[in-house]
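Next up: a single chain in structure tokens, the form predicted on its own.
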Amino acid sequence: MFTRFNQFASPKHFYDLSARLTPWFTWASILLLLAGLYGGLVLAPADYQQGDSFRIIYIHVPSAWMSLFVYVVMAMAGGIGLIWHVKIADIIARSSASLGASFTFLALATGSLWGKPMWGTWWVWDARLTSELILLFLYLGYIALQSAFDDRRVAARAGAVLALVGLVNIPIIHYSVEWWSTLHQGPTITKFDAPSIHMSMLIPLLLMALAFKSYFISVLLIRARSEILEYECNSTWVEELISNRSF
């Protein structure tokens, strides 16, 4: 099991099983968005309270939950690349980051539009949307260090330490709504008993989180890619890949 997961681990294996993996995961986040997309704005009913306003749920909640789902990966990728050396758990962790920041503005910003007519402002200072303001500038500050040291180990260790303790705020923004009073709604699918909301609109959503879920792991194996050229440019298996791509 050991020989397998050092063999994972090896960039020159990483990148030729991510070639492999790229085109289904990009076709899958293809259909399954359109899918996901026709059920919620064409299948789906209107809102009893809401209206069509309520659509934007399809693009708001799978962003809020990628830019939890990325810090977490990005964090165990950057402790497991500070604890035992592993140079591909760096570069995932460090291909995840902007990625990451995508998600969370995204949902920042779509927070933003639903809250105009629901709440009647842009932006309240709630528990859950201050927690994710939060988030994004952790990973705009893991992004800087990144940028801050131009040896790689550095910035990969110094980035990890940062994304591990910023671990506390996935709780804090995931509980929020439980934990304080705020604008923001409570959980609607995540609860135990059964969720609030019925399945013609649930089902497009589920579609739409796996949607968005492939693309991110569609467009990390694409940056790994190409941190692994920088990474390993020097090493005998890239220079035998340029020459032989060259011709």
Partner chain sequence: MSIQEFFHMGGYAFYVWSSYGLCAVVMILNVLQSVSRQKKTLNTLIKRQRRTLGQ
Contents of the next structure:
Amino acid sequence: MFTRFNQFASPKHFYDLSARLTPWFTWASILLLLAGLYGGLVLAPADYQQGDSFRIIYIHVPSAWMSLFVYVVMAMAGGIGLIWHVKIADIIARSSASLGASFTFLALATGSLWGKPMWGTWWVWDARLTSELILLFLYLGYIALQSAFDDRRVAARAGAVLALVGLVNIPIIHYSVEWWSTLHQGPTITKFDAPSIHMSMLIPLLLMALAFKSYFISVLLIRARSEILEYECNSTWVEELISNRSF
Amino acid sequence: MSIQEFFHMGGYAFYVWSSYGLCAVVMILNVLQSVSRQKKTLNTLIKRQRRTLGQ
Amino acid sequence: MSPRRKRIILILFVLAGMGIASVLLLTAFEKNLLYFYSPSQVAAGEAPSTRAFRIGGLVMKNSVQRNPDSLEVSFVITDTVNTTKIVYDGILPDLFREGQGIVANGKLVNTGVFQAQEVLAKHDENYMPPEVADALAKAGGTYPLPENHKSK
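Starting from the form predicted on its own, produce the coordinates for the form predicted in complex with its partner chain.
Once more the chain from above appears, this time first in line as the rest of the complex follows.
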């Protein structure tokens, strides 16, 4: 079992595996995206209160979910790298950061574009919006930390500590709308009783969420491959791979 | 629903299409940057190997 | 720049960033841990009487009065127990309607009326097509339906 895990986690094996998996996730995300966009922009009816402006939900909510999901992936991978010195875990953590920052930026920007017509303001300092902004700062801090160290192992260790400390922010973001009275409304999908969104609007949302997830995996795998090559550039398997490509 | 109605988005066209446009730009830039970086990394390694073999 | 110097600058940069983030967090939560007060809290005297604060509640039905010559508007908000009268001079957000939740930023003026500088609409977590909302309202459902919502 453990040898099998080690084999999976070997950079060479992961490099080959990710090359094979990337097209699958790319196509899955394209198809899910097309279905989700058609469902969300064409099939779903306008909302009884918010009219067509509610369609921003199909970008905003998947981005916000991904901003949390990617952070947890980054912190967990960082933690695994920190404790067990698994090279692939460090690489996954490092490759996730800019994607997570992108999703956080999208969640904030589309939220702002939604808030202006509906709430009447681009921004308020309520607990949900503030904690999501802090998430963006955590990602940017992590990225700055990575580019500051020339030694990748030191960078990975420092980044992992930052990511693990910042993990406290994740439940704060999620529960902020319940713990404090915020301008942002409460949860729609994840509350314990039935989701309070009509089926015709919910299905495109779930499709978009899956599309974003596949997109993340696919781009993560591409980025991880570059990281592996840079990390392992002096190993025999990379030299073999390069000579096979150039001749 | 007509095409005009679709693009009009019930008067929220600016907000809805800005959101979708921004999302498309960010997602496409991420892909392009990642793919070009992978190509660049491979090219650098190929050049480096040629240099060492040429010596 | 030597790598060590680069590292020190970077660590300082990160620390400064984290510092700014925590200051932002603390000031935001200190003042707005409770983002808005309810009419009951205002009635109980818990809200600040001299400085500006936020008040939130549902706009009561048939309470909105508009001045036909200006943007001036007054309405009553409720938390189902107590009510507060709000006067406002400005453009209301699209979601402002009777029965809808709002958050207003402003001050209590001596007559016990809240003079708002800003009115924000708070929407709920329910999303549904207008026909479903109509059907639920007819069936006496639990969804609060605004009087003047437009069904297409």
